[in-house]
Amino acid sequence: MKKHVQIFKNIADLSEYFAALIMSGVQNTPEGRSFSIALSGGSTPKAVFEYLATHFADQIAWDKVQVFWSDERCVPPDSPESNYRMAKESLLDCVPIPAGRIFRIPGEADPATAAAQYTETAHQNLIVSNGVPVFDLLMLGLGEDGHTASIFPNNIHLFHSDHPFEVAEHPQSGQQRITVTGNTINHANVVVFIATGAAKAEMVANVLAKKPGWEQLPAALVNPEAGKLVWLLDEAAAAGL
């Protein structure tokens, strides 16, 4: 695994770097193949998506991109809580990406059915290696409790699941979610953590330095087998390094 930590003064510079990762990935994708990206939810990804929509709508060959999600709340696609809706409104409606290349998690379906359906969707539309679907770029966030995607410390067993997508439950609200699992995360070609703000500083330091108890932090278990791990941080989130 190759790990890179990049620290930026602001979200615009971070977004510019993230855009360059996508652009390079698309340009280096062989003819006839698509570049697959799994998006995450949250306020920072929303700001990144808005930057992409504003500055890179014409600079990236969006018709070669396949869009998936790393996790989703079990809500309808028009819900204000939907990661799909957030990405649609902030990015996907603003760039020329064909609708047939956007694969949302069916959050309105029965959770177990949705997880199984999305696993099948991934198998049908991605390269599969050793039974595991391979994302070209998988985007992750970092929770203040060390969770990533919707794998929380209290359901860390999901990180080790043999299923690419599983049903998870938020430890406080009890809300059900569909999440990518660790085996699939660690089979991605590039995994990108994005974390901003002072509230994330302590956990960023805990995860990157593997401080005592790191084994119980899902984010610390991200270790792409043959790929690259990239951390994109602002100065506030990197303050503990």
Second form
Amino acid sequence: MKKHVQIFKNIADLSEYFAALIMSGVQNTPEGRSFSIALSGGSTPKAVFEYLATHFADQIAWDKVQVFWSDERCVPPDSPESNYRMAKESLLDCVPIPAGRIFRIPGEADPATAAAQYTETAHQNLIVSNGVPVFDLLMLGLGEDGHTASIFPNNIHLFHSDHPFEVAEHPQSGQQRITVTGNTINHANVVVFIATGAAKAEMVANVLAKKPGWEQLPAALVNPEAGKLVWLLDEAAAAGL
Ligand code: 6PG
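Pass me the form predicted in complex with 6-phosphogluconic acid as well; I've looked at the form predicted alone already.
All chains and molecules follow, beginning with the one already shown.
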């Protein structure tokens, strides 16, 4: 696994770098295939998505991109909590990506059914290697408690699930989530963490420096076997490195 840590002065520079990752990935995708991206949720990606919508609507061959999600809240797609709705409003409605290439997690469904359905969706629409669906680029965020996607420290066992997607639960709110699991994360060709802001600095340092107790941090278990691991940080989130 090759790990790259890139530190940026601002979200614009970070977004330019992220856009370049997508652009080169799409350009290197063989004719007849699609470039599959799993989007992360939360607030951090929103500014990146908005930047892509503003500056890269015409620069990326969006018709060669397939969009999935790393995780989703178990809410309807029009809920303010929905990761799908956030991505739709900040990016997908602004770029020429065919609706048939957007594969949202059915947050409105029964959670166990949604996890099983999305596992099937991944198997049907992605390359499968050793029984594991392979994302070309999988985005992840970092929680201040070391969670990533919706794998929280108190349910870290989900990281080791044999199922590509599982039902999770937010430790404070109890909100049910559908989350990608560790084996699928670690089979992605490129995994991109995006973390910004001073509040993430301590956890970024804990994860990247594998400080004592790192084994209890889901984000620290991300270790793509053959893929590339990229951390995109702003200076505030990188302050502890
Ligand atoms: C979610 C995300 C979650 C998020 C982190 C960071 O559905 O909320 O998948 O893992 O990436 O909690 O969230 P912020 O970017 O809002 O800090």
